[in-house]
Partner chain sequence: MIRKWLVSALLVHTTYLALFTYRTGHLPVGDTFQVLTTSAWFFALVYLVLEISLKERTMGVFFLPVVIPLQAISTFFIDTEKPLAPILTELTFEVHVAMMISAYAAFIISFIASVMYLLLAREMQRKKLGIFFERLPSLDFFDRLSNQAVNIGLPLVSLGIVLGGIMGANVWEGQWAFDPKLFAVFISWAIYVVHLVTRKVMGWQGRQAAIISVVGFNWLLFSFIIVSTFFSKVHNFQ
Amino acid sequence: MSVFLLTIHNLSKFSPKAGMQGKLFSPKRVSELLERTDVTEFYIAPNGKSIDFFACTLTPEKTAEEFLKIYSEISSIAYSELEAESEHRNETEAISYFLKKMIGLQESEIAVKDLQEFRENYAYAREQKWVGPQLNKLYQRGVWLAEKVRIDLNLNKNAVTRESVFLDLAKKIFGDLKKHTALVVSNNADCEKYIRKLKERGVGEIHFLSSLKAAKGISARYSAQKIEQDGLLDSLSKADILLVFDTPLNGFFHETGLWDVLQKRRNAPLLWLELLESGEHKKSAIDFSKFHNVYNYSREDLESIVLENLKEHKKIKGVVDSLIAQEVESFYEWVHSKEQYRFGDIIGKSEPMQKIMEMVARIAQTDISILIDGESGTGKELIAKSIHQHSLRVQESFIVVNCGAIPETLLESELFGHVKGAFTGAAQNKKGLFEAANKGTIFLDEIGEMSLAMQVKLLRFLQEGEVKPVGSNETLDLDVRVITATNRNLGEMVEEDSFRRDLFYRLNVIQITIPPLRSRQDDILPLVEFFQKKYSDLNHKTVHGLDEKAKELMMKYSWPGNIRELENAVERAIALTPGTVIGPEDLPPSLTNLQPINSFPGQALNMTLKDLEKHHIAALLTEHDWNYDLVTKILGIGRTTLWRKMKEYEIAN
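Would you give me the structure of the chain only, in the form predicted in complex with the partner chain?
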């Protein structure tokens, strides 16, 4: 397996018409490209003027070149032209580029917008089924890394572009910008960046004086109020933020009476940016000591702040780079280890599981409440554990409590602890599980079994972060991340008043629903493989796998007990099998003695009710030799109804 990345720059060269660049890589062309090369996985990201192809392939040496050649054929663009504009990265370099792009590290600061775009492009590639396990893995790690960089390393703490420094200044002076007005005087297209920043922070009004051609577009995009020269003084008297780009202010001063206006409003704080070209600035040196509340910054001032911040930024960036290097290394380790459908301990190839893995990566490092739901045996605890292991709390304890297994009367003292003498038999102070989990994570399984009284206490902890041991008058401040799970429908329980609505909303900030195994057949074989390895090691047996018949049975079975049942089945088979390959006779009888209805459980899921009905009627008729009396009795319907249905479904002898 090998990875390469191909970037083609200057797309406009190949498609001069603006907005037509997207056509260069229409889905049709892309799928043709994929068919004709031996690329196995593929991700494509147009970003303005250039486009990135990220691809996994089996033949590293020639693919990038071949790829370009075939594309040149498809698009009838000369190969030499394409080659001149293309840039080619391989392996480690390609992967770090991919990860950096995900974090948004390409720019000097993390660009949230880039990240957003990346995710959208990725979602599209997934929809087109271009991506596979390798890219999924990289994507999941990238999501995790991006969150780590954002939350833990705080790379964006220091502004490293002029416009972000400007915005930081504005926020430091005015706090909330909602009630403030900005005046932008500019014939420089650069001003759009500043206007965008202001708009993003919700500034009250933007007045815009400009003779730029693009001015109209800019005003429309950021709902800025376009003014003319004669409205300048009026705007000036209202403005709290003044951005002057390219008009040296000296002459401007006397002509417009700017000076008078300033003197009149000198008491209110004013942030005044003069972003002139460096030479011009000296001409407009104004004595600002007269103005108590004026904060005047020039382009050079902003630049020196940026430089200062960049030093700090570089240190963090170094850490990020080494993290990326680690990721690349562990990616290759993973590729060679064949554990391709895993994220931590979670195994799954199917789309819903891939999405869950991505979700885990995304939320692990936050403290957000998570509710996991899924049938019994689907691995809710494993997901919770995986979240803990990818969080910043990984060094602290992870405590599992099954609320359904502890008698209601004991649950409170188990969770919150009790003091000596709190009740008969409480001879000693006892720490609760919440306290034991302090700084770590607590996983409350079967939360639906919790009594209403306990729910109040849990809610109190979630809101105040404090618990009160039974019999104690004092509360303890604790920092515990709570993950809950249930196999009941809490939403319904809320409607029936057996679960508190407020607690439900508090827990259900993010819900992870694990689908039952029968609806994700793609996961069965990877899971079988995993457990087969686990139990053959454990039992010192050499078992290589399942034969075709056994595999088929595994795939057909509906697994009402989900992964737990599957694990037990595999364990049993390994213990029983005399040879090195598991056959159908080693499997539990529930898999082999299938009722007719169970013989298509897999398809049954994708069937409409009508299909099911048709299938069932046909099966019964065949089984009972077209004995209509018997079949109508079994089905509990009249003879005419049966006839009608046979006609409708075109069932005939």
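Only the largest set of C-alpha atoms that superpose within 1.5 Å between the two forms is called the rigid core. Being a predicted model, the structure only gives us computed values, none of them experimental. Numbering follows the first chain given and starts at 1. What changes on going to the form predicted alone:
With a cut-off of 2 Å and the rigid core superposed, V400 has a Cα displacement that falls short of the cut-off between the two forms.
Once the rigid core is used as the reference frame, the Cα position of K311 differs between the two forms by less than 2 Å. Residue displacement note: Q229 has its CA displaced by at least 2 Å between the two forms (rigid core superposed).
Moving from the form predicted in complex with the partner chain, what structure would you give for the form predicted alone?
Chain alone follows, minus partners and molecules.
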């Protein structure tokens, strides 16, 4: 399979016929296009006056030609004209271009608007089912890479155009521009770029003096208030930013007039930019040292800052190019590994899991609080581990704590440590798990099992970044990312006063909800394939897969124990099968004894989630002779949680 990119440039050249592109790439037209070519995945991204087509195909050269022919046919534009304006990239070039677009990398700087449009178009393509595993993989890696560049490298910290440098200066002086006014005095069309930047940053008002033919259109596009020359000094007395592009008009501001105007301003800051043609005017003749809080810059000043920033920008861009090359190489390895539905330790083909992978890519490199919820066995720990693996803390510790498996009396000591003599049996100082996780990540599973007293201590750490070992008077300042998970409804617990509201909001900044396996059946066979390979290698056996009957049973079963139960079933089947293919006889009785999704006693489709959980726990306890350790392992919960659920559901031996 090959990724290719076809770009058609200068669409305005074909106006008004180029308007047909909207008709061509309607869902109906794309379906027709996919039927007429061997394209398996497809994504379209308008790019200013050009349009990009990303596609996966077996025959990139042939498919690109077919694209142009179909476009020519429907738009009534001559094929030769389209061919002259088209550009074709294959494989590495196409993938690199895609990743650069994901980062928002242009020749000069980050283009935030273009990046947002690129992502919105991709979301639409995914909604239409045009994209598949390859473009999804590139998109997820692109999201992760974009965050790395933003957070770790800060690519756009150095403005590399004059208008961006101007905006940086304005931001340093005024901060938010929403309550500020800009006065633009120009007979030079170059002013529009600066006005656009001001508008994008949300400046309060723009006053505009210009004799340009395009002045009326510029005023309308950016809601600028046109003024006349006799109102110039009055506008200046109210403005916070002045941009002068014209030498004669710059001369209008003489010292006496300025002094009167600035007196009215009462020392309010004024950013004054003289953006005259290069060489016309090196520096204003006005002595700005007489005026307090007036910041004066010339075009040459801005260009000097741009040149310095470009040097740093090129260094960072070189690092970004190297990262992109690594991602391209990793993509090829992934394509040939046959693990098409994997991101880190997360495996999933279904739409919900693809969105979770994208979320992980987006938030992994931040330190934002994350709460992962879902039924037992859905893979919450794997999500947390993947977040850690894709974070800036990847070289540090990832420590897992099951809050439901540690007795309440020991939990504080386990988490925060203790000093010698703190309690009976404390024969020596002990480092807590939070201290062991310093600079890394700690994953607190079953956070809903934590007592209110411990919740207070956890909240203190989240607020202050410090812990106090049991029996100590000293605190430890630590840097630990905390990820939590639960299979309980913490919102309900808050209303019942069994979980602190302030802690809940602190933990639940980003919530990732993992759907149960029964609601994402597309993930069952990819997971089976993964576990099959894992346990075949561990058991030194060669097992190629499942026969059709075994697949059917796997797909029909409801998996109340979710991924953990599925893994247990595959491990068992690998151990029992005498051949190279798993059959129904190798599967657990729960799958073969007529317990598919709609065949539980009492009709599962009419049962509540609690009834399903009760039935599953009771069945596992019976099947495994009430071996609590084995059942907690299969369910992925602690003993305390198991006993609580047994009591809640009145399950007894």
